[in-house]
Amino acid sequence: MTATMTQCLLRLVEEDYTLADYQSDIAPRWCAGCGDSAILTAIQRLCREENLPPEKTVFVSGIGCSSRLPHYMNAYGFHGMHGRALPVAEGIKMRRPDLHVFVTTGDGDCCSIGAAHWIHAIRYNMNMTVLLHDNQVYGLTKNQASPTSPRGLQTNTTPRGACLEPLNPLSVTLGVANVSFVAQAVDWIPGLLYDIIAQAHRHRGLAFVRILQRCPEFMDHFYDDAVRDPTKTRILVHGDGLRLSPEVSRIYRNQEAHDPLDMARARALASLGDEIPVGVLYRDPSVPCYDDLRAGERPNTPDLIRTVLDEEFDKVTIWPQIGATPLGAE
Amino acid sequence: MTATMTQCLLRLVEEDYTLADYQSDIAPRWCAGCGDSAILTAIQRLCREENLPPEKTVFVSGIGCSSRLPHYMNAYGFHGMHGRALPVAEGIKMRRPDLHVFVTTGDGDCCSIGAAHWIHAIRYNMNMTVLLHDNQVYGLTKNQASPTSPRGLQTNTTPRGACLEPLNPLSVTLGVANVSFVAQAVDWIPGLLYDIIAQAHRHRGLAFVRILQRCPEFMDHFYDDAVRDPTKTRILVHGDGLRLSPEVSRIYRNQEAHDPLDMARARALASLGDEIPVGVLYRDPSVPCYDDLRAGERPNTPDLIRTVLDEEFDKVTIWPQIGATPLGAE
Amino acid sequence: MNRQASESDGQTRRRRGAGKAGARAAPGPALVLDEHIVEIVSDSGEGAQRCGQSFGAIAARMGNGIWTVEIIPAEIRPPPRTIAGASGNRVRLASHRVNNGGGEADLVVAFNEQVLLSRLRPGEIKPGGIILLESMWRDDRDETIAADYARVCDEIRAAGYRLYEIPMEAECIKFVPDPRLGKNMFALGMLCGIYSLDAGMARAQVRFVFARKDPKIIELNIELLDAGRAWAAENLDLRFTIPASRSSEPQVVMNGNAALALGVVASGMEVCAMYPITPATSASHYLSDIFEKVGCVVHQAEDEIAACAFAIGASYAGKCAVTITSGPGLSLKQEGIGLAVMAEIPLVVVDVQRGGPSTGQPTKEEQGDLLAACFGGHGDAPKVVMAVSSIEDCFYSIITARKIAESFNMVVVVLSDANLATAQQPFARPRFNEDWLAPPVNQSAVPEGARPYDWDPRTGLATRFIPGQPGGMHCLTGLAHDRLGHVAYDPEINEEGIRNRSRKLAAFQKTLKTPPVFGGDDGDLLLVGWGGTCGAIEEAVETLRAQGHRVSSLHLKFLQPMASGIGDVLRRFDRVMAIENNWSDPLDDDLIGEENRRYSNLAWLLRARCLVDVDCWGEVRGQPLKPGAIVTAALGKLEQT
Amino acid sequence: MNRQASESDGQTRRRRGAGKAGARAAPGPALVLDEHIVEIVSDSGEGAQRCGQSFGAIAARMGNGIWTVEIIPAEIRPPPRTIAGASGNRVRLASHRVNNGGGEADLVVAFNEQVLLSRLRPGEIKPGGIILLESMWRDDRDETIAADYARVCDEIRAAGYRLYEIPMEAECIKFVPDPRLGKNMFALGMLCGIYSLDAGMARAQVRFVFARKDPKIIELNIELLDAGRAWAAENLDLRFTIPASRSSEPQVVMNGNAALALGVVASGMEVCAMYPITPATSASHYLSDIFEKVGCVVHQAEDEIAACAFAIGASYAGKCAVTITSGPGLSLKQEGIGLAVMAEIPLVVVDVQRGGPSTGQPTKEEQGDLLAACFGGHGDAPKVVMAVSSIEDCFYSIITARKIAESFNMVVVVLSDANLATAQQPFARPRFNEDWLAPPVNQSAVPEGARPYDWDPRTGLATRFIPGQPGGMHCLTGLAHDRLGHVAYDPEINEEGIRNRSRKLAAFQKTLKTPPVFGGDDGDLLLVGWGGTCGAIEEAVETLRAQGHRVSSLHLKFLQPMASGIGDVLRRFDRVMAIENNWSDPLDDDLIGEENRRYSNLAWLLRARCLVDVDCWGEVRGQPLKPGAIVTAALGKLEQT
Ligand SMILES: Cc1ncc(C[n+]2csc(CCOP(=O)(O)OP(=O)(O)O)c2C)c(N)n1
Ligand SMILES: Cc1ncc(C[n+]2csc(CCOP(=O)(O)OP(=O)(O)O)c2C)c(N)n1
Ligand code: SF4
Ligand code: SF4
Ligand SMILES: [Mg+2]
Ligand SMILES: [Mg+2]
């Protein structure tokens, strides 16, 4: 009685949905060329092309630029707390395996003050999709250094610019047990974006997408480099990997036959010097998920509440007539 | 003057220390056969041989059973907060170049409570010394599972065992930008501890030293298989590495020549199935410390001081008179 | 009190051998008792804990009224033979119904005469106290020790307690190769000699206890157990009976952690997220070990934030959770009580409260953590706080917190204590109701146009949308929002949010009654109390009314919001005085004066609320607040002029 | 109060082309003013805060006193031409010196319809109050904006105020080639020639405001300067002096922040441990560029956790430190203010309070953070809570908060808020003083026999060990602690500890003075704040003075512990009544009443501490308060029976 009701509940008519379905009532308002909004794009695109139900879909975040995604989704959303949003999403997705939960989290948010709830939320690796959108910065707060941010970038925290080299997300993620799913993309070639995300999505356990997100108002031109000269991107093609557009092979050409389940070279790829590696680094469908393995194996109906407590109660009683029960109960 | 004094007094007599200067009033309360013991022991050893002066040697911790440690030393002593040790210690050496600098933290301490801090003094890489005891469980607590407990282990919290693969406390290091010297110890080979934690303390950065630390209370036997058959450990052995006496030498003949500056190996070494690896994974003496980095260039004098107090208070001050300062600083 | 009576029925008349050390004179009828106090300690690990919750279990089943406090060393191991080691407990037996662990031991049991000191020394033994020591020391090898064994037992009988040296461990060699094996057992029988218990239900407890183990296991406990009531019979001229009358109804008797995991079964929670922490965890650990039974979670998060933060997930995605945790734990989760606050997901914090502040005391009793309960997140952060006040009130207050939490979608801090947490008493058997539960997640459509925070003005209410409802999406914000969910930072607005979550409390509060006040309706003096202390204030109001006082008590459940009356309440009475065990500065210090002095914290609450010039009492000892030491602060309130 | 004057010198009379809209009546001589509040506003980036900022400074220079506020909108890039995208300054420049933001404007430049309506809607625009509106939307080739425009225009005539409608791009556009850059250096020079500003001091800050810049690009944007001066002259009939008198004593002029940024290096303080949080981090920002000028680091930590962490272990090594949050920052470090309370660690942490709770509104102003910060974390943990009253008041009081915490051993907390934050306002320039810093840290043998907790029983203070110093080795400890600094859960012990720790908080508290009260001794009503409200407080009191009522007011700066004196000043009055930007219940509310009313965050202290009926008023609007709303709700008081 007390499990979700529409567990049960078919879906009669089939509905497609569009683009616009997904589409909240609010404008977004990231700076123009923020690479937020070609995020956006690609998860509003994935929901149709998956035809996931708004109201079965849940997008979780922090609190940061990017963390405001969740505003322009026409869907649940849960808007929290700095650097809480993974424990957030994994308190919703316990008992709610009916949800499609997506987790979009900044360089600071996830690995500054969430660093441990990242760490933690690998190994669990419950049944979502984590998209960091690393502009290497923090934006919202107006430009001070995060992890991630490259040596040397002058910020208003670092005025003589950073001193420590970057953290670097993948190689950290590929070190935790039980990680079952790490990719890359960049925010500039939004169908590679748009297909990472989307096997992200269909991967059983937890997906972790790092996007290199460009940030016009404090990160100008950081990438253009990159975005101009294709040779700078490794694209990481397998057997049931990316499905490349004709254009982007030609474009990039740049192209390493990638087996994700070898883990030596994903670490090594991780930490490709001048090269931006794009594609799935690692994938292991196989790591058991955290939800599946502490899912209820009976609903709790007041039938079983009653039994149980009775037979915790039982244990303990002290009833008034001595002997009325077998000694062991009483 | 505000610059610490003693920085600059000459010591003029060389006292030689013995191991009871290294020991405080107070008995250590662990349980007989805890690991912890033999860790104590090897740290007032390694304090006697490199002739640490007490009162500039500072311990710091966080809380559990290991993190009692500093009580039991003669020395300056921190036991703070839950999972804290790390930014404390960072906060004492940060201005203090002249303190010996050692953290003691458990598993649950360091990569539960504390990952994100575990994450960010490996990429400070700090002049310390930390040291994880890694009994796989939350002794203080009494039974709890802990990040690194095995799967399966039947504990308070996990009473049908827990049930995700333990995380591994080796593997993340290395996967953390700025790591400079990760090694694995037990504490059933004293001598090799010793050694491993001597190189880790004259290591300059941060040297994060794993240690496989028994706890009979809660696991007993746990290590039974590997005290006893010397086969199931890796001793690393390298040019400058380990010094190895005959008697370990004769009894763990399983040994590797690893490169310490071979992070591929390392990262493989780290997840050996069922194999131990002891000795040092990773050392890169030559990257830069956030404290050496971060260290002022001058001392903060009172002149100094008053200097760029009026630099400053000249931006933006309105004399009485018109004029009366050239019209940039007025 | 003591009247004469007959010997109990089932007394055994087995014997075995008399003690080494001098036997007295055969004891004659027993002595009829009210009640008694009885401590038994050890070395931890000798089983003194198991002994003791043994005979209260035993007395408790006979109809005595009972209430066991655990006697817990700091450490995991400490070393045996020394003071802080001792580990045991406290079982107060009583002809009618107890409510606290009461004053000083009438009769300790002891294992060396180090554990012994420990309860001496902080004067926990009643003057002239009956103490059985275990003698064996005497002889010991070690002449230190035979020399403080012997010393200490000088000094205890020159203090003029009546010392028994009981050769326990010589006896128990008759029976088993080990003595320290099954030395509690002989004691537990010694215990139910003197104290005239049924001698099967002994049995029948022994058997219960060690049910998993070998029959052989559970014969020669049983041996021990006769060998230690006549061994008693023989040696020792002890003899008292409590007279017990078994309740007409069921009774449990538990701890107020198991009371809790109960609780949060019954209240139909599906998730509870934790961190470890004393003394909290123990709740969670039974929870652990019934809770998967009915399908149910509990999840031990990476730290206290993250806990924190999964409950709330689950709540707002419909399956309230509660997270339990103890002071270091309340701090952590603060920002995250806030959120809840703020986009209104409904969510239980259970406290249980311990030394504080920062690491503290992590196993003893204060209750110091009130006002930063109310008080402690930034900006207006309106929760209903409660406290509990028994081990059956744990039970129930979970499943009272849960429905709270979810009409009002308000976080709900319950506060229990490290006294309430391992303290066992005998309490009605709840019979389960389904109405304890939660209704099902509703997954049905929202109703065209309806927004996520559709104000009531009359009641600061509105309904939640649920993930899974068609028509409900929208963003939930940590940040300002307007009665679609929007975040929006225009004044109003911002003053509309905040309006309306104060007045959920405000309309909350009107659900409130005046508690009732134990004593009479006025008088010369009113105490106030709240939490687990309210047994124990309780009975120190009886034994001034006894004494003559116009004393009376007033014990709040709901701290924030507060029933209306209870300022008329504080004013019938001349004086009144806030009875809490956490700090407030003494009067007596010359430092200290009207100007600056700290109060505790109800007094805070109460003062500022009521304007009444609310005195307080209390204690930061780690223990109970005791009914004699309440006794003597509210002789001296009356005694100010 | 407005009086005839003549002509300002400096104005300068080149003139350029008349506006396209209609010009008017060439103006009379400058009417002179006592005071008047200027905004400039427009779409973020367009450089409105620059202008207000300049403004100010110019009308400072001349010996005016100003008080400046940033208008800021919530986020970074707002879209154009939107109400949420407003950025901009209020002025408010008169002929005394200035205390707050006052209230409504008087005159507002505005670079579109859409950001003046963001201030005409809540109502921040006197009533008849005179705008200057960007004209060129009115033929705007989007007919929906012009549409928009031309019936903004007429509405806001039609309410009564007095429109310019003035085509600043197109007279831009004479001398720039983007129209839309320099357009805020034409408004200034309005601005500077409605004013009756200095040319030449004009010119002198526009050069000082592009030093950095290119010379032809500064002398364009003095060409527009002198354009816009020369267009108002010509076309406006508007012209106004605002009497200056400069004062004898060199000033600054800073925003709060930054005078705490310079109070941290005054006070010799070393680390400054912080993580990014609005509205506190441009503290940090400054920090981060002058601090390593002094050899000195701030530290950004991975969170605020360990940020308070690694001040505390700064702290501990003798360098004093601080560390500095908003709102959930606080929340998120209680934990480890509770351990530096307990160890007895020297912190200070600064709280630049916004609007909460939870990420509420992070740009705004609240002062919500005052019971946290007193009761926020577990346990007993008494510290010091004072707070900033006004700009200058930022500087000094991190000096003392280092002095008090090094002095006592003892956190001390800071709370500032949004509206100081980024509020500016001249002060005397301080004078650096020696006595400010700390002494060297000590690293001097320790005495044989001391003790690291020697608490001195009457006062509650040890002189603590600090590392280096021979012969002080122990270990600090969060849990209950001996003098010895060892682990102990003796009662006696541990209420030893609390006391002394208490104790401190007394002793302190004996060196505070009662604080003035500013208006009379007594009276009908007294209005009692805190923090940065302390100028519109004390103006309103000036105001309603100055109508005959008996009315006064006390500021306090120290909120934990309060000095002595207040409860009497309080009974001098016959009634009081709290101000605080905070929440408290209206009474007015039907569901509200004194059962259930949440009071303010100073109310309830003083209501417990005093127990007279302080009653209290506030808003949460997240701007400071205006002294017109204090005066209404004093008014409104006084006229209660
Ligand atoms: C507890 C807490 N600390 C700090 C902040 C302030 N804050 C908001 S977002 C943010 C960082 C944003 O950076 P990132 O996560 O990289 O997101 P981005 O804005 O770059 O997308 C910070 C520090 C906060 N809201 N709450
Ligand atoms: C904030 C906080 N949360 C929880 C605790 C309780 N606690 C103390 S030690 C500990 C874990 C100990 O485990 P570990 O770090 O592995 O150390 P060990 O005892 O095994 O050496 C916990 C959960 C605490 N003291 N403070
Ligand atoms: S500041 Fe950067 S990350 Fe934020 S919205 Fe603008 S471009 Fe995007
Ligand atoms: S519980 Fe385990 S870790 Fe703790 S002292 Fe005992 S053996 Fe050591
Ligand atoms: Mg970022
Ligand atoms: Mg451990």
The other form holds:
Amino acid sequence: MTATMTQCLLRLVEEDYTLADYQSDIAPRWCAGCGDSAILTAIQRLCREENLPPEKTVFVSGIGCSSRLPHYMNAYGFHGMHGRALPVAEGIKMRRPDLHVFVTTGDGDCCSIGAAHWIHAIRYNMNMTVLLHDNQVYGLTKNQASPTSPRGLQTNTTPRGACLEPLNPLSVTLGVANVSFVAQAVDWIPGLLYDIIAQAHRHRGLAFVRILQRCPEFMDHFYDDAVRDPTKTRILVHGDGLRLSPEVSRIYRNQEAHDPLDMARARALASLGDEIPVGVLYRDPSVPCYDDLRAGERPNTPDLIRTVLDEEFDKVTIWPQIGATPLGAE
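Could you drop in the structure for the form predicted on its own? We only have the form predicted in complex with another copy of the chain so far.
Partners and other molecules omitted; one chain follows.
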């Protein structure tokens, strides 16, 4: 066997990752029963199944319970400011298009202070995966109403009950120009949660996945009816979309054959009031990606990086005067 063949075989072995390769040495600090744990498990499984190199994978977050996720992944991470995860992720993707970029954000982080970034991120359609952990309450700051909180919910900021109807992240996203992928998952069906995130990752463009996620501390019984009664969940199936396992299909019989290119039906499904749609609501791979449109304008070469760094360092460099006495020479 030649040296080149040996090196290739060793490289194949080295790049065969396991779940442990994506687990950091920091134990998750979420409450017992928090849906974020199911999302973390699905993401780590996806990384293993797709064999994503940890050094080529980035998780970006803002502030909130969901935004702790980058700490629990053995990959690159950026724990940013409240509501600012998306512009950070866009900057990373623009300069490093070779990286796998994931954004984990909460209903307050994304839909309140980060709402403007959310709208324009959908419009830019950059190639990344956005996971909205929606527990419909501010959990990290201890029980305040969020934009997706149901009307009448009593919290520390709405002691008499929230007076506004909740914002629907699916309907909002489907109403933005250049939207290319919208899906919904729930944390209590782990198989479908993984499948939906996997389809989002494989999509070329910005894939937006809203994940209905239980909060055992402040919304402990909110999803009990949906968990106990499978008929309250409508599973969206398609030949090129979700394909249910026999076990899931036997439990969740409320199914609909849905074409993800049908925008009108996607919007109708997003507005269902008595059932939870689970699956890919909309997908259009023909929508151009902003990073593709801008590709080639400034190639990210080592020389360019060195030039940009030198320019920035020059702004703060104190150059010694010619002929001046060196420090300590007096």
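Numbering follows the first chain given and starts at 1. All values derive from a computational prediction rather than experimental measurement. Think of the rigid core as the biggest set of C-alphas that the two forms share within 1.5 Å after superposition.
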Shift of residue 21 between these two forms at or above 2 Å (CA, core fit): no
